[in-house]
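Only one chain is shown below, in structure tokens, and it's the form predicted on its own.
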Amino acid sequence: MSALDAVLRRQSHSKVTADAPNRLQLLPLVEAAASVADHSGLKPWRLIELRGDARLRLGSAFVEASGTVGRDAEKLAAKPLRASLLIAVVFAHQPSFKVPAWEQEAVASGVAHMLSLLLDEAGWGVFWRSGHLTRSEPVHRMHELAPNEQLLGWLYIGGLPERTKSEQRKRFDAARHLTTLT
């Protein structure tokens, strides 16, 4: 399959099995997503495996950034557990003068991305979670994040359900989107 193929073919997977790759299954991955452009090679990301426990202190977390309580919390609390493997994308600013914050975590971005479409070509069901309690104090807390650095979200990893293997991808209509200058 080449890559367009397999680009064209990915799709968010919001509903996934407890199947998983492990941490021998991920590092080529991981190697092959950090190809990205990275102006400088400053590689200002990094990437953190979340299973088991940590998925549980991920939703207290969210429930103590939130301050809900009762039903809502018990469903803010779950969300982690959606996926058996979740990736944390971190965007960890370098310093520089040539290359400014915003184009590190375009890059930051861009792993999470690529590192995405090889979960995906690799028949793995994936998808982006991100939102306001990314950016919490208590989510960082539980991260152990750096005051450099800063979660874009969480890479949801899981196998893909019968009924999802089948199903195709609406086309997108690349002519409204790609404009001229003359």
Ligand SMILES: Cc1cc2nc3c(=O)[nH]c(=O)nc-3n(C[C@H](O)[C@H](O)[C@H](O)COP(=O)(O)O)c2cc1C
Given for the second form:
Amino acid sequence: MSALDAVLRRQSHSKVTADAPNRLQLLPLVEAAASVADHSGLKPWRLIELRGDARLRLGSAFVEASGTVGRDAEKLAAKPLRASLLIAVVFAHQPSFKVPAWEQEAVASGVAHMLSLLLDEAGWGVFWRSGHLTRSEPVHRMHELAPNEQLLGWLYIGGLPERTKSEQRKRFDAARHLTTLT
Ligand SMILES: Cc1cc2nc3c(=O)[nH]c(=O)nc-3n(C[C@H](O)[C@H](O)[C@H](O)COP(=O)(O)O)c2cc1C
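Starting from the form predicted on its own, produce the coordinates for the form predicted in complex with the named molecule.
Let's see the whole complex now, leading with the same chain.
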């Protein structure tokens, strides 16, 4: 499949099965995703696999950060259980005179987009999620992030349900988003 076809075919899947790639399946995809353009090659990112009970701890961190109780808290706590594998995308700011933080965050974001595409192409369902609690202190603590690190959300990853609708993308008016200065 050409890169163009893979990109045009990619779509997010909010509902996935409990199946998930194992670490050995992930590693070559992460290696490939690391090839994104990266000013000075700072590699200002890392990824964290959240499986099993780590997802429960993330749910508890959401509840702590939100201050919700009762049924709302239960619903929030269950959110990370929508897939058996979540990959937390971490922007890890590196000291540099040359490369400002915004450039480094663009690299981390690029890695996550590339990894989503590679997972999609490999036949997995992926959905990138975030939300207003993403950069809260309890969520930061739960991921054991260093002071120079911030989350960009989570890739929720799983198998494709048997009757997956493949949505026809609306035509995108590229000409409106590509202007020219001469
Ligand atoms: C950084 C980031 C965070 C996102 N967070 C959410 C989210 O919390 N909830 C949501 O419904 N969509 C979220 N999205 C959008 C979905 O991942 C997805 O791209 C969108 O539903 C469109 O589907 P498509 O990728 O098939 O075009 C996020 C996307 C990005 C890049």
